[in-house]
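Here you get one chain, nothing else, as structure tokens; it is the form predicted on its own.
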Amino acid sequence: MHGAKPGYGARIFIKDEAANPSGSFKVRRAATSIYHAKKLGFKGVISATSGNYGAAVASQAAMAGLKCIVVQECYDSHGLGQPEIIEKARKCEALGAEVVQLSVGPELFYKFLLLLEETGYFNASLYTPFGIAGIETLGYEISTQFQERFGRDPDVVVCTNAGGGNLTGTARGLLKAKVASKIVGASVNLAGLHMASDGQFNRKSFTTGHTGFGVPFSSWPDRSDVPRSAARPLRYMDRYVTITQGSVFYMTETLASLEGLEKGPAGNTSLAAAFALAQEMSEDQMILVQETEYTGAGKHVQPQLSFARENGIRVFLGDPKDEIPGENLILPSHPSLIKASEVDLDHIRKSLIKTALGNCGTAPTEADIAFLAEETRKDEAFVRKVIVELT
């Protein structure tokens, strides 16, 4: 590999999901919803969401022969969305999607649940149990595919990682195939914007498979709109990376130009940290990137990078370590730049016990101690240290 060190470099495969009928991975994850909304007599679907899984739900839902409505989050108060977002929408309109187009900020989920309330429609969550049981046929899947081909599970599975599901959803499909592969969680670092900030919104490049989303996630899962979110990445998480959003671009122009490949943006965030993680691994592993999706106008690189600058980012060549979220997007003038940044895991398992003491109000029974161990994947001794630290 360009710029790994003699004897290392690990092979990098992709998991190709464009092919799926909405052109992701989360067409898995709809599927399982959709199913038990037909067979429980539901009249409708609705999902909240940027868009990708949006897509997937209305695609079908078509198929299903049931009505479709799409909460999207897609603009600031003036009006500006993102042409991924954008591209989004029309995906879901054009598979018979009714999209409701929300500006950014707390309303996505309040109004999502009044809908559920106004039309009895079934609540096609990415978070409900039913998501991420679909996702378990990719993880499953990938352990299949990989022991026909090479009589052996990949070292490193690489899973994008956001509100936790795709992540969550892999990682018991593969645990289910009896694979004992490392899941390495990536995230593309957004540190210091805030995803629910009217000025920040379009300061950002990624919609999904960010810091923004994908750091509040892991430390407390039940922020989104199911009391209790069937997605829980740190209970399989054994590492957590970001990657900056210049490497991710470069990635995606690399796939293109090498390999004949237009990808999303979400499926090559992992693909960008594969690439750094690959160099400290020996050339005789193989590293797999779970998920790639499909690309289209608005997703494609120079739509979003042209946006960025008309938002006021500055776009240059450079060592994507001095990008500033917000500021500038640093595409690495080599590709020996391209660095994964590792998260502290115990930092957030200690700020999901803390939240979690805070919910609570009482003092914790040893069925709650018991509760937040797997939940962190620590023993009970971790976890009672930490609270005795916090108290």
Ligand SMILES: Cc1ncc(COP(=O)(O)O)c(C=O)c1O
Contents of the next structure:
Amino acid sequence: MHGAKPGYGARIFIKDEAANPSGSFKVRRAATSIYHAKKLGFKGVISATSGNYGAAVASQAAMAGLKCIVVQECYDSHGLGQPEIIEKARKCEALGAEVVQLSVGPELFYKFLLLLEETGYFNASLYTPFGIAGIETLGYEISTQFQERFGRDPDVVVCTNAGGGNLTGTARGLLKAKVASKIVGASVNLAGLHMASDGQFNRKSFTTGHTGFGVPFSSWPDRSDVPRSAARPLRYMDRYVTITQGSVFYMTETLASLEGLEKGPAGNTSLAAAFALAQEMSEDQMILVQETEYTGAGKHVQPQLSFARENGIRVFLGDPKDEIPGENLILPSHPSLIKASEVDLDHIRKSLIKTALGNCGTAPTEADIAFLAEETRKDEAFVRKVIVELT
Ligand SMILES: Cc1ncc(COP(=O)(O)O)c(C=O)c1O
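What would the structure be for the form predicted together with the ligand, rather than the form predicted on its own?
The complete assembly is shown below, putting the previous chain first.
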């Protein structure tokens, strides 16, 4: 591999999920929900999502003959939206959904709940057990395909992480297939930008797969639109890394130029991280990037970069380590500058325990401590130590 030390540079494989209905792995998630909604006799389904999942729900609802409403956060208060989000809204509409386009802010879930009540439709949330179970097929398939082709499993599986369902479902599928690959979560680094801020909404160049979702959802999965989320990424992650926006754009262009594979931003987030991780691994090892997504008008690098420039973001070639989300976007001047930054998982674990204690109100029971040990993938001694620190 280019840039790796002699003997290093693991091989990178990509599981192409872009050919699924609606163009991403998200259909695995939607298919099980919509099947269930149909079986229970619902007339329609609703989903609150900023993108690919909406299109996936729309495609499955259309195939099942159900009505579909997608509630989407599209614009800032000036009515301006990122090309990628607008692209996804169009895609949902093209697949027959009614898209309720909202501006950024707390009204998303409020409006979503009102619509659920008014219509009596099924809540095809991203976070139900049906959705996550659907993603298990992806993990299982990876194992089958690797075994067929190489007679072994990948050493590392990299999953783009936002709300955590992608990583959770894939990891569970791998575990069911008795695969012991290391699971690495990867997110685009958007540190410092607030997701619910009107002024910052359009200062980011990624709409998912970023730390703005990945960090809060890993720290507290139950912040979603169901009482208990089935996406619990901290239970499965061996490592969590971030990568810069510019590095992902660079890798997107590289994949298109070298392999002729034009893919969208989310899966390429893992690819950029995998490229960096491969340099530390020996050349006989294998890394799998477990999904790609389709690309299209608004998702391409050019409209996203033009939009960034129009919003005052400085775009230039340089060292990605100098990238400041919301201020500049640095395309690596050399591929050797693409680095993955480690997220401190213990910090996230402590944050989860802190929130759990705050919500609990009373002293945690033995059962609570056992649960938190599983939640954080640590032992009970770790949980007890954190509790002592916190109190
Ligand atoms: C193509 C693609 N990959 C990865 C992700 C991240 O998945 P999750 O939110 O389950 O972590 C998303 C979510 O929006 C996506 O659309």
